[in-house]
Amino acid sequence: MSKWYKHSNNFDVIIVGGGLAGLTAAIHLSKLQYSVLVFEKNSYPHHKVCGEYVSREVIPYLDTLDVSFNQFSLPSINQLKISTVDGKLLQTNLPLGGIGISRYAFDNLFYEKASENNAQFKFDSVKDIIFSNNKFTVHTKDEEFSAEIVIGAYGKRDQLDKQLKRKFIDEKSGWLGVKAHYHLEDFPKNMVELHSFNGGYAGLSKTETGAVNCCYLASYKSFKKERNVEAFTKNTVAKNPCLNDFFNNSHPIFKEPMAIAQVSFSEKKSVHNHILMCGDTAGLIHPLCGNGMAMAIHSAKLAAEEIDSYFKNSAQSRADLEKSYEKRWNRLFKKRLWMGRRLQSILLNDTLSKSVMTLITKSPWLLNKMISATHGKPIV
C-alpha cells in the first residue's frame, strides 16, 4: 500500500514523537501496511514523568491492534481515594476503572509492536518540519526525510513549537511535574489516590512491578519557596497527612525523582501547518483527571483512521482530512479539557475544595459525575 520506495527516506507518514500517541499511530498505520517512520529522542525503554494509570476505555481498541498485556501482572484499579490539603478523605468506585503500568514498560511494549509491524524508528531530534508543494520535509541535524502526512506527537512542549510558531509557546507556564517510584508492600493494588497539597496535587497507584508510582504537579509559585525537589516534597507535599504517611512508610526506588518543567495547559490547535497533532501535543488534560494516557491513545486512533481514509479516497483533499480530524478531535476532547481546567481550579483553591468535598460527602453521585465528565466510553 505504500506509495514510496521501501529503502528511501520517503514515507507515507512521519510521526514526530514516540510516546503513547505516536506509537499508537505507528502501530495502527503500519498494521494497514503504510510506510511509517517515527522520530524519538531517546531509545527504549525509558521512564517518563507520568501518572501511569490507564483508563480501560482504550483496552478494546488495543485488542484490535493485537497489543497484549499478558506478559505483565497488571494492577486492576477500580477505586479512587481523594483528599483535601488537610487530609479529609473521600473514596468512590471508578465506573470503568483502569490498569497500572509504568511508561517504561508501556512505551517499550508499543515500540516492539510497531517494529514487529515494520514501522521504522529514528532516534534523533527533529530540527524543523517544512510543508511545501503538498508534501512535508522533515530535517534532523544531518538528514532529510519526506512524507505526505506528518503527525506531531512530541509531547507537552518542544523546541519544534517555536519553529512552528505555535501561539502558546510564548506564554509562561507555571507548572512542574515530578515522578518517582516507591516500595510500599501494603498499598492496595486496586486503588488510585489523589491528594492535594498547597500549590498542587499528587497521584499514587501501583505499576506492573509492584512499585507505587508517585507523580505530582506543582505550581512554580509554591515550588520556588524551596531549594529543590527534595525540600519541596518534604516541606510542602508531605504536609498533606495522607502523603506524609506514604513517604514515612515507603522507600524510594529511583536514585532521585524525575522532573519536567514548563508543563503547559494552554489551549492548542489539533491541526497546525497541516500537521495532525496528537496526545499532549494537541491538548493536555490536567493529571488530576487520570485520563491523559487514554486520551493520547484515542487521539492517535482518530488520526490513523482519518489518514487511512485520505489515502484510500482519491476524492478526499488534504483540507477535508484536516477538517474531519479537527472536528472529531474537538467533539471528543474539547469538553474534557475544559472540565479538567475547571476541576483543577477548584482543587487548588483551599476554600472551594473544602466546600466541594463537603457537598460531595453529602451527595456522592457528584464525584461520579465529575469522573464521567473527564472520561470517555470504551472505544474499538
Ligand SMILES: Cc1cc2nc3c(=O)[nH]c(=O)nc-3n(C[C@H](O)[C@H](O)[C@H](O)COP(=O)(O)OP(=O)(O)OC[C@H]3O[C@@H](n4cnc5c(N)ncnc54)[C@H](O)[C@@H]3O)c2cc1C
Contents of the next structure:
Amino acid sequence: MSKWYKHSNNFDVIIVGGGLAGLTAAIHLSKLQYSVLVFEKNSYPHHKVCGEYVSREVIPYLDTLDVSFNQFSLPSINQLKISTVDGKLLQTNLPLGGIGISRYAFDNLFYEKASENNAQFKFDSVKDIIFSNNKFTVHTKDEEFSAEIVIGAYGKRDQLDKQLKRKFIDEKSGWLGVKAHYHLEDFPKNMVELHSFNGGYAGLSKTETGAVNCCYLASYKSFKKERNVEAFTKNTVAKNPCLNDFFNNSHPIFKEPMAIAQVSFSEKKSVHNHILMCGDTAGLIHPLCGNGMAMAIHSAKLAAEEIDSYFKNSAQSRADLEKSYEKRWNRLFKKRLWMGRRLQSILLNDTLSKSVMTLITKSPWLLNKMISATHGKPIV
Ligand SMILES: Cc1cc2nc3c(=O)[nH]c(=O)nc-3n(C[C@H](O)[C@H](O)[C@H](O)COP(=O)(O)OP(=O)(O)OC[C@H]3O[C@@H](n4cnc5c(N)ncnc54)[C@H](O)[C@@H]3O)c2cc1C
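Having seen the form predicted on its own, the form predicted together with this ligand:
Let's see the whole complex now, leading with the same chain.
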C-alpha cells in the first residue's frame, strides 16, 4: 500500500529517463502497484549508441518481472575474441555469456512491459528536480509534477546534471561513441569480438535481426586528427587488420553511423539531493567490460526494492532509504567500475596491451579472471 496517493500530477515515484535503468524500475514498481510516472525525452523505439551485448546475469531477474524475449530470435553469445592494434588474436569462452539484442528492440520491449503494468509516460525533457518539504517537484518546460520519491535514470550526461550542480559535470570527458549495423551473413552468432585500434576499441556482435552491430569508443585525442567519423573509421579504426576485414566484407545497413560525444567515466554519487541515481546516472562502466546494461538493470532493481521497503515500513526514514541504497550500490558496483577503469588503461596502452596479451596467451586463465572481475553473478 503506498503512502502517497496519485491524483492529477502527483505520483508515488517519478522516474527521470526511460532507458533500461528507468524502465526496469518502472516495471518493478508498477508491478508492486505503486503509481509511477516516467519522463523520457525521445519516443520509442529508437536506436542508441551501444555495443548491444547483454550479459546473461540479468535473465533470472527479468524472468521475475515477466519480461519475455520469446518474440525474438536472439543470438546466444558464449565466445570472446580480442585483438591488439596490429591484429594479434586471442579467443576464449565467456563463462556466463550473453545475448545480442539491439537497443531499438530491447528498450521498446521494456517500455511495452512498463505500459502494460500501468506505469505512465510523459515524452518530455525534465529541466529541474526540486526537493523541498520532504517531497519532490519535477519540472518540464511547461508543467510540474510531484512525488515522494524520484529516481534519476537519465543516462551518462545531461543538462540536468548542470542544473543539479553535480560535481563530475565540470570534468572534461574525452570520449566519443560510434555505432552502425552491418550485414555480414557468416559472422558467427555466438561471438563477441573486441578489437583495439589507436585511441580506442570496437565491439562486433550479432543482434536479433541478424545484423552485426559495430560500436566503437575513441578518445578525442586520436579522433581530433580527422574530426570526421567516416575518415576516422577508414584511417584509424580499420588499421586493425580484423576490423579492416570486417569493413571490407560487410555492407552497412544504416544510412550513416550514429555518434555520441562527451562519454564520461567520471566517478559519480548514487544519491544526490535525495534523488536515487540508477544506471549510467550513478556511474558508467567502460563499455569493453560489456555489462553496463546489466548494471543499469541491477541498480534499478536495488532502487525498486529499497523504495518498496521504505513505503511498506513506516519506521524507515528517508535517510535510512538513501543510506541503504548507497551501501548496496557501492558493495555491488564500486569494485567493478574500478576494474573497468584499470582494464581500459591497459588496453589503450599499446606496449602494455601487447605484453598483457602475450601473458594471457601463455596463461589463458588470466583473461577469465579479468572477465569475472568486471562481471556480476546472475541477479535473482
Ligand atoms: C560506446 C558504448 C558501448 C556500449 N556497449 C555496451 C555493451 O555492449 N553492453 C552493455 O551492457 N553496455 C554497453 N554500454 C553501456 C550501456 O549502453 C549503458 O550502461 C546503458 O545504456 C545504461 O542505461 P541507462 O538506462 O542508465 O541509460 P540510457 O540508456 O542512456 O537511458 C537514459 C534515458 O534518459 C533519457 N533522458 C536523458 N535526459 C533526460 C531528461 N532531462 N528528461 C527526460 N529524459 C531524459 C534519454 O533519452 C535516455 O533514453 C555501452 C556504452 C557505450 C558508450
